[in-house]
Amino acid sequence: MKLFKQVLTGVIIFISLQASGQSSDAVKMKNFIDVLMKKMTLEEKLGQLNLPVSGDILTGQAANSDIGKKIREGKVGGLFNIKSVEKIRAVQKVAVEESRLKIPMIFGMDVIHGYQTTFPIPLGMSCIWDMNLVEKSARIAAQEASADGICWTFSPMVDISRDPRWGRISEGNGEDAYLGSRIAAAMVKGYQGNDLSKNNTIMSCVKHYAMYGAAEAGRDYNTTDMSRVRMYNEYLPPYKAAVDAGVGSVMASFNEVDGIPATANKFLMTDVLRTQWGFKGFVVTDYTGINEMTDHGMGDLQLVSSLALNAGVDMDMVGEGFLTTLQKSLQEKKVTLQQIDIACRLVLEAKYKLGLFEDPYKYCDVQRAKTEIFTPANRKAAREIAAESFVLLKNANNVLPIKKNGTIALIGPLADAKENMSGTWSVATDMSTPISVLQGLKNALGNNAKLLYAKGSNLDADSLFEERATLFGKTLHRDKRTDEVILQEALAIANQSDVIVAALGESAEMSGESASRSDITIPKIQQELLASLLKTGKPVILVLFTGRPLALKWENDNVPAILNVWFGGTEAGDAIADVLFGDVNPSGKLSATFPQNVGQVPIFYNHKNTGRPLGEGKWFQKFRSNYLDVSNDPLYPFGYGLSYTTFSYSDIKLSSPTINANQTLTASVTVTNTGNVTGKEVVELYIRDLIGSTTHPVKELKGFQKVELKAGESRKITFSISVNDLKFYNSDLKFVAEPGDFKIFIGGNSRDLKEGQFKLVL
């Protein structure tokens, strides 16, 4: 009878779990953490919510450091920006062998676009438009980071930005919510794989939630304010896509939203993230995000810490407000023990999912660290991916590709600047390993052509500006000679050459965090160098380094060829050579609009019409929405990018002129490679809702396919459109589709498109 009751009880529990949707693994995790938390003191629970930076912990000193003392006392839940198996093992040993409850720690790092093998900066990666390659880059980054002890990355950053003055546009995926959402999901999948408990996957942290990329005036950390309709339709989707993809953690942004800093914003952290989207992971602040709310005017450290916890934040990065004030706030009934328990549980669950309770040292395999980081295979992948990210902006008279003969002059402050090739937020990169443009061209040419090099100019005439723009070991080795002497040296070799490659633009740290710019042109001294090179009469190819859309009106008007290479990572030099010499045909497409000048900012393709739109093909009309001194047109539109071949598009064919809620409409075009070489084309699908209860953008990206076609080859490209593709958040924030007329556009960029029309019938 006793055995029968036990079996019956087990069956009842199993049926109950099935009905509630809980798996046996989830139950095991809950039971394990229930037991553990019953043993924990309040101080130990608060300790799990504390995420200090690693400081100067050295191998062999972990136990004796201040951090080591706190770990031993159960006051630390994890560390970030500590790397290497040896250091992490030493610190983990203190946690699991010397603390009372032996709770393992989680170790995080800003693995933003690769670990030691560095891929293009995220803005560059987003120009690939190939989700398999995006996912592959994150998979390799996870493989390398996990081999070096890291189990948590503060990536992907998915903040939509339409303002290139903002330095952190370099870390995101551009201006479009649909493209950004696809990339967000691919990155999460790449990092986390299908099983977080494996030792070659790492937990992802989507950031910065939310609307950080809409900072006013493009100034970092600045206020954000927008309507809920815009928020839901244009800025929130990539964060939701990451949540839907199973991201393990979310990072709060620095900016305020609706007058409340995101770190204390219950609407964002609880109402949207958990209630509406069903997020089950934990929320961590950004660096001192809680403390900074004091300067926002929200109160002292105790008050802002309680506000953050009440809003739904679970872990405090660096500030130690949770650790030092929540006990008092609990006594004063400003927070509840239930809130602390929920936060603690979520952090412990993350560690459980990572398998750290089963094996705290699972990421500390010395052999993996020796054999899985910066491997030839990883470097090969990085080279191939970098070449896919480059965007050919101009190629008059087919100046590119260059022939591997004659005399080539390579000139510019970015030509021999290997420390800058990896771009901003490349914290694990060994700066001695990246391949410069100079080295890449040497590798490609061998003895087939004569290569001459001169710096031509410094990054900027202002040495103090250059110092600010070359932080974190990314020196450009400033030339102390006079500007005129440096220039004349360059002109001497330019006059000896058959073609000039000018490596100009921004340094790696001219974009990124705290690197906003009010002037988004190439520094003046480099513009003067470029003008002097053009006066030689030799063909000039601008190899443009940048972490943001730049204002390049003069360059576009005067330079024959412009290849935007962003910052391509550790293998950048070889990848640039691959494209310059035609071994790889460029296929990148812009994920952010390039303005004619900074006065057009913010400028983006999916804008809305006003009641007084400028007439089609017009520059200026009085009493219309336009400028006196510049057209409304961008310099280079969203989705734009040239190739060494050309493509033509047939008219759009629709399977039906109407669609209803239960149907799928197919739209097809035939794309033909009309040039002489094989090339890749990104076929882009846009839709416009012509009439609605709220206004709609003039077009919105709804699909894309990247295809490779041989010279003369044609291929039919088909897109399926369902009612879900036509939905939007209305003024009541309900996700709906409304009946009526729609336009459909297909083409190679957001400007040059074939057009059709259909009707939604509901």
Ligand code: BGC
Given for the second form:
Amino acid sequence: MKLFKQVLTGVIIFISLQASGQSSDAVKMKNFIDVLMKKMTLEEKLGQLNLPVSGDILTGQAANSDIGKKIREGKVGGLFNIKSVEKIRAVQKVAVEESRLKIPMIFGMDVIHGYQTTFPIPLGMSCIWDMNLVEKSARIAAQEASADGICWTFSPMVDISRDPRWGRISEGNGEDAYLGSRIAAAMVKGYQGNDLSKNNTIMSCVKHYAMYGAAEAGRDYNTTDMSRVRMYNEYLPPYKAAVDAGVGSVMASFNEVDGIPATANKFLMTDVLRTQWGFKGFVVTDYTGINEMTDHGMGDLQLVSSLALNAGVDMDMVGEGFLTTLQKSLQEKKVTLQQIDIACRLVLEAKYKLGLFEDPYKYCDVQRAKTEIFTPANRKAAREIAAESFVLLKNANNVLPIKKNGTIALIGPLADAKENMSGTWSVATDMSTPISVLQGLKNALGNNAKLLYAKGSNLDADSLFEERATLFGKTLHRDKRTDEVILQEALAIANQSDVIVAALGESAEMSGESASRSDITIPKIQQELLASLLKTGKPVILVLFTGRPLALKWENDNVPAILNVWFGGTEAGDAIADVLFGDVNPSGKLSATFPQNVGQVPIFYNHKNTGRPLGEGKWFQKFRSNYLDVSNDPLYPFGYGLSYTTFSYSDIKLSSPTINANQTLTASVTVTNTGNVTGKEVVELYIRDLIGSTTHPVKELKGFQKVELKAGESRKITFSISVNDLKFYNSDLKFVAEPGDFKIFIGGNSRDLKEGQFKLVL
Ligand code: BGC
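Same protein, the form predicted together with beta-D-glucopyranose (BGC) this time rather than the form predicted on its own?
Starting with the chain above, the whole complex follows.
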């Protein structure tokens, strides 16, 4: 009888769990947190919502610092940007041994493109178009960060941006929602793996939600305003893709949307994120995002803190608005206890999922910190990945690759600049470790060729500009001699050389946060250096460092070869040598359009047609949509990038001229490597919806495949298209496909494409 009862109870529990849709793990977590929260005071609940920054804690000081005191009082839910397993263990010890309820803390960091081993800046990573490599970079970052005590990263940043003036375009994946969504999912998977409770996976935080990349005039933190149709179709998809991939947390952005700062925007934080997308994790503000709402004009700290909680924000980064004002707001009935409880529960759930209640020190294994960070294997992967991110923009007369013999002059302010190789947001990198271009060329050449080096110019003639552009230890060791002396030294070695490699462009901190530019050309003094180098008559190869699309019209017209290397990470110097000497064939393709000049901005491939489009092949027609002084063409289109070989495309073959709601259409092309060396090609698929209830872009990326082909090799590449690929948000914000004609395009960039047509019958 007893046994029967037990079995019956088991069956009933099983059935009720199934009915509620909850797994037994979810029930266990709920019960655990229920019990814990019953013991918590209001102050302790608010403590969980508090996320201070902790950069200044020294090992051994944790217990005595101000932060230590707050942790002991249960007023801190987590800390971020604290580096080293010893420090993290020390502060965690205070939390779990000296606070009343012994709740472990969560440790976050901006692990943006690698930890100590760094990979290309995200804009560079997004030019790889190989999701396995993107995921691998995040996996290695998670492995290293978790070995050093970190269990939460403020990445991926998936803000779509079409404005290269905005410095943070460097931190995202460019201009396209489809590519951005694929990358968002791959990054989340790389960080979180399939099991967040493992000690080598970390929780991901997608940011900056939402539309941060559409800041007016490209000026950081500026207002964003756009139609809902544009929002849903062109800006929101990558955040949603991260949510669909199971991202554990979301960061609110600094900007306003529809006149309400994102941090207090209920439409974004609750209606879209939770109700429409079903997000189950927690939302953290950006750095002092709550406090900044006072300057936005939303009210004092108490008011803006209550607005944030009411909107659906759970954790307060740095500003302590929640910690210091929510109690009063509760008394005044401006917020409810239930809202505080929900936020507290979500933060505790994250800790539970990470396994911190089981073992608060699970990411604090000193042995792992010694053996799993900056390993030869990780560095090897970073070198390969860096080379894949480089985009060959021009290569007249096959100047590249160059031979490993003769005399090579390496010139430019970015040539011997190891502190700049990692690019912006490389919080955990040891600045002494990255490989400069100079070092990379030396490593590759050994004694086979003579390598001469000179700086040639400073980053900029203006020393104050250079100061602003070399913060956070990313010095370029400004040369105090006169510009003329520095130039003449370079020309002397240039004249002795067979080939000149000019390492020029932006410094690492000329892009990134609060690094917007109104002029997106290479600084003038470097252009002058380049012009002087070209006058020597020697072949000049521009190795371009940049964190944004630049306006390179003059360079494109005058320099025979341009290799865009972004900021490739710790191993970039070796990777650059690999590509310059042809040991690796470049295969990166642009994820953001390069304009001819800044006046064309915003310029992006998936624009609308307008009612007065410019005629095919024309660059000016009166009463058409164009400029008087520049054609509508970009300098380099989205999806563009050259190789040391060439590829040809056959015409498109469609499996059928029509498709219905239940069918899959296949579109194939045969791609042939028509050159002399093995190379990788990104085969890109675009679709245009020709007629609809709303207007559609002239083309939209819907698929891509990266393939490697030997010289002379051909391969059939097939894409499947279903009705889901043809859906869009209509003016009622319904995700629908509409019957009618569609164009299909396949090719190696968004401009040079084969074309076909099919019909959707519904
Ligand atoms: C940035 C975020 C970053 C945070 C924490 C902010 O200023 O906007 O991207 O994650 O700081 O360092």
